[in-house]
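Just one chain follows, in the form predicted alone, and it is written as structure tokens.
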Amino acid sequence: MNVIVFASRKGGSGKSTLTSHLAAHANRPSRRCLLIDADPQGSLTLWHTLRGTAEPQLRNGVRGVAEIVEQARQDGTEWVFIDTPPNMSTAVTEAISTATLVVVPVRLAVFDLAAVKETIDFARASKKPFALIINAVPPRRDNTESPFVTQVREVLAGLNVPVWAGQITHRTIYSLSLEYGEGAREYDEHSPAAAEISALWSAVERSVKAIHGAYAGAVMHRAA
């Protein structure tokens, strides 16, 4: 079983867009995904409940995550996502200490060192592999990436570690694809928030494969 969990100490990073963004995409009925919000804030749960549909499944995390996760191994689950609220709190540590993969959020408007190295110095405390997804970004401009963007990479390349090479773009589609309890491939297949999502899904499940070492290609996480 996979479980990828999205922790940042930094609120507004965009951990539940994500998680309801990566899930949407990852569930299929050949594919079992448990969704688990551990925010105390139920964004995760609130656009469950507008999605008005049992799948993929959601469990309330927030007073602990452990024997969830340990009874969705039980049932054959093959992925879980994971929200967690913008602390350090048990809830989050917990959740970390679980996770096959920890996805950090950074956003430009709410960049903080301190934050991102926090969730980054426990994750390799834990012996989790991570990595960081840069979100909610200009948009590329003749395929090439705005200034803020890579500056953003040098900041984070000087804390040597592992940073998707994809970026997620400030698109409307994400927060409107949201609101009708939907994923962006559910609701524009063809655009290109959807293709983002799906770039930033395909990396995910190469590096859950490299981690469980039946994958030795490039891979954007880095053992912790």
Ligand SMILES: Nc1ncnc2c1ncn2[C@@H]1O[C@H](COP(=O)(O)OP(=O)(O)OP(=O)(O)O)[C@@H](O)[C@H]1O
Second form
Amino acid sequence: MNVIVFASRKGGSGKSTLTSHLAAHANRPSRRCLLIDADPQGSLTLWHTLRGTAEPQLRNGVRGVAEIVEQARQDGTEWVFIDTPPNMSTAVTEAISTATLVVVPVRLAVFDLAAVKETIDFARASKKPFALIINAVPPRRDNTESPFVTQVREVLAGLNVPVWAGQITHRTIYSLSLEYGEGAREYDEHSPAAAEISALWSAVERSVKAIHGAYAGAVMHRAA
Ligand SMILES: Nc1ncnc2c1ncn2[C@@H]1O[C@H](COP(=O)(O)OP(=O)(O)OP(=O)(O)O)[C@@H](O)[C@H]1O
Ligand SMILES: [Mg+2]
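Cool, the form predicted alone is there; where's the form predicted in complex with the named molecule?
Complete assembly follows, chain above in first position.
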């Protein structure tokens, strides 16, 4: 079983957005997924309510996730996606301790190196693989990334941390589709947003394969 934990001490960086889109993308009848909302703000729960289906299933993890994760393991769940609040509370540290991979969204508009560092320092101390995802940035033009993104990559390079080579662009569809309880692909399977989420999902899959030692190719994470 793979447990993907979306964590960042920085509020508004895109944890709930990426959790929802990736889970909607990953879930299918042949792949059992479980969502855990460990954030009392309940963004993921709201999306799930708007979705109006039981797929993927959602559990409330505000009071702790360890037992829910263990139960999911026993039930034969393949993927667990955990959304966490923007702090380093026990709920978050417990979620990270269950993680196969910690995904840390970084958003330019709310860029805060200290907050990012705190989250990755904890993942490192917990010996958990993690990857930063650059979120809500200007689009690539002529296959070249925006100077903003290049600058952020330079700053992050100074931290010597794994950063996904792709990007999640700032697009209305990311928030709009969630208001319909959908993921980007469900909303418009031919959209650039659907393509970005698909690329992120592929990177996550490759990463966890590498973490399980089954794949030796290029990966987004590194055991830091
Ligand atoms: N790629 C994107 N394009 C457009 N809007 C985005 C994108 N990512 C996030 N947003 C918007 O930014 C806001 C914050 O995103 P989100 O709620 O996912 O952050 P969060 O990290 O979960 O916040 P919190 O720490 O408060 O839980 C939301 O209004 C969301 O719709
Ligand atoms: Mg959130």
